[in-house]
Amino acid sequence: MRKVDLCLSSEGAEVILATSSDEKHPPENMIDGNPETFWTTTGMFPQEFIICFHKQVRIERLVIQSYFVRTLRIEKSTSKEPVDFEQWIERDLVHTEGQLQSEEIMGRDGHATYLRFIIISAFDHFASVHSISAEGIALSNLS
């Protein structure tokens, strides 16, 4: 089994829910592999999005690149539907003036079919997520 970036749309990942969407910066931009594109919130917090893998995966390392995210919670589910989420990680990110925040998380018990990212608070009225990268292994397809 090879390690891949499980969050890339080219690997089958899909953003199935986002609480805000700007036509110039849609949620799909987070997983398109293009460092020039991003998803932006439209103010008010919390904001959230859900990534579906369409298979059972084991995430070993997660990297989130963003701007102005203050507190981020990540929940995971191993269900066939996006239900029964359990809290996995919660982090306060450091404000980085003029450059992307890059938060690396080593996955403990990183088995999931869905990840829900909740931006609880931000350093500004808006926040953006430029990429979500999940290094890991696809274990099995959902039947």
Given for the second form:
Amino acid sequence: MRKVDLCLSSEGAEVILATSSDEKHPPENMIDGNPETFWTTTGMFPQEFIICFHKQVRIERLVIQSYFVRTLRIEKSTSKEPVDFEQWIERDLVHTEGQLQSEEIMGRDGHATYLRFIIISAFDHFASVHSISAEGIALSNLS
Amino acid sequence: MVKLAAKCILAGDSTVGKTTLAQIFRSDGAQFQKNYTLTTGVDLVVKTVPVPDTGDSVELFIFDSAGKEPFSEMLDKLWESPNVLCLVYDVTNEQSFQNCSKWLEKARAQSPGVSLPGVLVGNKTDLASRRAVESAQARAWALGQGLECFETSVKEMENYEAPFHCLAKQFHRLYREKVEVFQALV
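Could I have the structure of this protein in the form predicted in complex with its partner chain, to go alongside the form predicted alone above?
Everything in the complex follows now, all chains and molecules, and the chain you saw is the first one.
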């Protein structure tokens, strides 16, 4: 089976919820494959977004490029609908002044249909997420 | 177009008029509470303020918490991660002005290393004959602390909106600056 970046919109992934939205920096920017475009939070924390794969996938490696994110929790669901999320990973990120934070996660049991990212806290009033990429395998379509 | 959200903490000694200021702002000047009630926990006032010359707005979540001990002991929790600060004193009460530096320090300690936009508001200008804090004195201190300075009379419903509009504008400016930082990263 072919390994792909499961979080690309060109591979069928979609951001189905985001708690912040600036028209100029929409959530789709996180999955367009271009780290120059980004999604911004627009004030107060926590903030979250949900990515739908529209299929069953197995994630092996997840990379999040962001700025000012402090505590990040990732939950996943294997349901057809965005329900029954279970906590998967929680990380405290390090601030890297003037450089994107690049957090690599090798998750165990990466079976998912949805991922929910919760930015619990940040190093500043606002945070940005530039790209989410998930290396892995598409297992089956949702019937 | 973007709608920002800001946690605004309202700080200052008890009886300077924090709650009345927040309530009058909430009701667009419709209500002035004549009887004093001591705020013991926290009141939340939510109001959206447009930012002039942009299509943008800021939704202010104003945390009006007790200025009087022992109720102020739980402020550490209530004041967690503030975005903007509204610091209030009573122009007829010198001590309430002196205590502003203490309140400011406490607010800033909530998010060390992060700038906290703020305004200083001298309330009760209607009691002109009892004035104990001169405008110039307050302005000088505010300037040194990087705060914008206002005087209001919530009783006369004068100038009660300006401090909040100023906070919204400052927070919006901060957002613009951070977006530029994000843009410059890659």
